[in-house]
Amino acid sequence: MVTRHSFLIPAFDLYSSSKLHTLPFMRKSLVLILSLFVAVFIFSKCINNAKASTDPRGNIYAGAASCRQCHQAVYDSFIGTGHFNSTAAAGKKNIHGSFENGHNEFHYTDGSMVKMEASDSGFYQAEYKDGKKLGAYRFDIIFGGKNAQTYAYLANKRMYELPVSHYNSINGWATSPGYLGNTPFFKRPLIAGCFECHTSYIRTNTNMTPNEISEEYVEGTLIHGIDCERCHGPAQNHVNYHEAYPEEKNAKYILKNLSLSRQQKTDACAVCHSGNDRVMMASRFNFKMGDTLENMYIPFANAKKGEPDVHGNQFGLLSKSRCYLQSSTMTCNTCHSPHSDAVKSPAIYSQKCLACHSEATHNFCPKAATMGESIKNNCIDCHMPLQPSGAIMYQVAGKEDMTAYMLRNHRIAVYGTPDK
């Protein structure tokens, strides 16, 4: 920890000496020497602090746990969110789905089976054909959890997606995104882009051979979930300063959301919530709060026109909404708190709508007269309905058709009356 005097210049006046007043050159030299001494002393403290940091992103990162000592309520709320838990190390307490016989199998149309198995060494997806066990692949990483979970395993420094996922909507096992139910496949690689929106950091090395280009993951560099510093930026200097000056209540050496422009605020979310319809010029891990996405992406030359998919492009949809286009202040944070999970209640979000839409402002819902008080409880299902994703679909064992993954459409518009 940096001590208080590390930030202080010694409290005496070099200009109080009569000799120094008569020797300006000596006075300037002494000031310069003293300034260099203070700078070297502070820099040496910074080096000592840097050595103490174990964050794989670098010495200027403090680690999310360091935030709790001053921001306990916010931190304790945030660690329960889908963002913070967007990835996790797989374990008994956090793998959804049953490992009990009769509830732990997925059968393919070619007669193969993947069975979820538990042992003292971990949890596995095991492949069987004609009753013979062909191999077993460990649950190493969990992606998601609020609506579904997909899993990955590490082999020879590469990450691969396991073929069976768990979906809360069916409370059971089904094919992972991108897989079909005809035969199991265990060699689908996970690229770095998957980790850029589901983790705070992982380091990769590109391995090139005459036959392929692959990404090898560096052991010990994975930071699960979206942590505090992924959004707020490196905090080591912030922590050092406020440990030395606990009485200082104005946040130093950290970028605050309130200081950002509307575009900067939305870009901080859009870096992961604006889809994959553009060419990425740099890793999303390079994006810091206050950056602009215009410096990171260019459109695909053959980009498809039309409505963005409801999965992963929430900002693309929101930016098409009249509510967003006609507002100068609306951002993602208007409806969502980044430090707490998205609520399921349409009534809570409806109150957000009613903050702008009212009879007094002459922009209230035209169905208000027929719906009465109930209109205050559910604007969402009419104007932001759940819709199927074209990017994520899965297949339930024994069914030929694919099941669409349902997500809330963030293009605020008139879609019709919900089913009753």
Ligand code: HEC
The other form holds:
Amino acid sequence: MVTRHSFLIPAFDLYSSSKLHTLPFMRKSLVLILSLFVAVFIFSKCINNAKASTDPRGNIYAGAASCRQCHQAVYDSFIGTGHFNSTAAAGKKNIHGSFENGHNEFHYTDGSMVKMEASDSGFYQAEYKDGKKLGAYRFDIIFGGKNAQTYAYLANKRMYELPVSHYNSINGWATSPGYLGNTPFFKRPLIAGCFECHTSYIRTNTNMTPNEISEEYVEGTLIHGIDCERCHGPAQNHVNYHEAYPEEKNAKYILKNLSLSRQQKTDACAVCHSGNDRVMMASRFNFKMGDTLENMYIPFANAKKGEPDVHGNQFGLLSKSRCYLQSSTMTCNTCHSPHSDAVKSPAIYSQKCLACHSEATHNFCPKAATMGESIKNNCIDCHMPLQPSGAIMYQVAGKEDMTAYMLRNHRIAVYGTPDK
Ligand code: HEC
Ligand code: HEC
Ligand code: HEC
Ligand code: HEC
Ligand code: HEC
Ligand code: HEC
Ligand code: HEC
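What would you give as the form predicted together with heme C (HEC), now that the form predicted alone is on the page?
So here's everything in the complex, that chain up top.
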């Protein structure tokens, strides 16, 4: 570890040295030579001490593991979140669905079947027709897990989505979102967009021929999950600085959240939470905390008209709420902590509502008159109801209709009383 002594104090000593003052004719050149020497000395020290990582994003990124030594509480909480585990290499522990006989088959209406099979070389979705095995595709990458999981396999440097996904709400296998239950399909390309919102980085090959619809991915460049620097930006200099000056308690070489405007704060979340229906001018990987998201879209090419979908567009919905429009302070972090998952307790969210709405401030719910104190346990089922996504639907074996995927509507408003 470098200390102030090893490379800064010598420089000050030389400039204030009395010897230099007694030799005025030599002063200029001596100072020049000495400062050159010092510069080279400092430079070589910096090179030696400035740790550079081998992060695929470049050596200005340090990687999440390096944050733990100084931010242990944040780190330990964060590694359990949906963000950090948004993608992962597939393995026995993290595939949620069952591989046991009787629970590992998905039957299509054309007589085909996809069977989840485990072997020494990995986990597979195998395609069968009339009892004959036609092929098997490996679970390589897992997307998600909080509500649903979908899987990718790699073939010829390209990524494809497997036809069967796992849904917690039915505790079982069903078609991947948007796939029909009539016949299995293994060729849906998994485009870079999925990675831009679900991972910290992957590099694509730009030499794409026009008849290819999916990108070629560069081996060894994938950083699974959403890591610290995906939100906070590159932090190798921050790490180097604080390792060199452990007594410094003021954060250096890292953006301070407090210095951001509300728009910048929400944009840091909205880059992945404002839907996917506007044309981007650059990869979402280029977005850094502090940037303005609006500048990344092609101007004038507006998003689809109508109500934003409850899936993936929390910002679009929240920003239509009077709570957001008529307060200057509401951000995603009013209700969420960036280093933990969404809490499941309606009462905790209600406390957030009560911070702005109360009888005392005369903007409380008229229902309080009939509901009494109990109203304080759950504002959200009435004002942020669970609703089906129009973008994500799937088919359960043997069911004709598509099954809905339910999410919270982030447009805080007056809805009908929930029917339950
Ligand atoms: C050698 C110690 C050290 C390491 C390693 C380190 N930090 Fe820090 N960090 C600090 C100190 C000291 C502060 C200032 C006190 C505080 O806020 O905890 C800080 C503050 C921060 C802040 C708050 C900035 C603000 O004021 O809003 C962020 C964000 C941050 N660090 C991110 C990271 C990330 C990401 C990593 C890993 C890539 C990392 N740090 C690694 C020492 C470190
Ligand atoms: C790089 C893209 C990205 C950024 C930036 C991002 N998110 Fe997310 N967020 C996701 C994805 C993808 C998921 C789904 C993760 C999963 O379960 O696979 C998610 C999930 C969540 C969840 C649900 C977690 C749970 O309990 O299941 C919350 C809450 C959330 N994000 C809030 C935020 C907030 C607040 C910010 C800004 C501080 C933010 N996100 C920034 C991509 C992002
Ligand atoms: C614009 C950003 C964005 C893009 C692009 C995107 N997602 Fe997501 N995805 C999210 C967010 C945010 C969530 C979590 C909250 C929600 O569903 O609204 C999510 C949720 C998921 C989930 C459920 C996660 C869980 O833990 O329950 C899966 C699976 C998933 N996405 C897979 C994909 C795949 C595969 C693609 C590409 C075809 C893709 N996503 C493209 C942002 C995105
Ligand atoms: C989803 C985006 C996101 C991710 C991922 C993320 N952070 Fe943060 N972090 C934030 C935001 C937003 C704040 C400001 C919170 C606030 O002011 O309430 C913050 C605040 C901080 C702070 C200062 C306040 C505190 O809680 O101590 C530190 C330190 C920090 N983050 C470190 C990390 C480290 C280390 C990781 C990875 C282990 C990480 N962050 C991952 C968004 C993120
Ligand atoms: C940061 C402060 C703030 C928070 C937190 C907040 N609101 Fe609001 N809300 C407002 C403001 C400001 C308005 C508009 C003027 C008013 O009614 O005071 C508003 C308006 C509303 C309205 C009327 C909506 C309409 O379309 O007419 C409802 C309902 C509401 N809030 C419910 C909630 C609920 C439920 C929560 C918690 C999930 C919540 N608010 C959290 C500030 C907030
Ligand atoms: C007024 C409070 C409030 C604010 C502000 C808020 N959320 Fe939420 N969020 C909730 C509630 C309540 C849930 C549902 C938690 C549950 O029951 O599981 C939720 C859940 C989520 C989920 C999980 C998916 C789902 O629908 O259950 C994501 C992702 C999410 N929020 C992202 C965001 C983002 C991004 C922002 C900022 C644009 C944001 N939230 C702002 C209250 C809020
Ligand atoms: C049983 C459903 C239900 C619950 C629970 C509920 N509300 Fe309401 N709320 C309504 C309805 C319906 C209205 C529309 C006014 C009416 O019909 O009386 C409303 C109106 C409001 C308004 C708008 C008042 C105005 O004058 O524009 C606010 C603010 C509000 N609620 C906040 C809350 C908060 C905060 C909570 C939790 C402490 C809450 N509500 C709990 C159903 C509910």
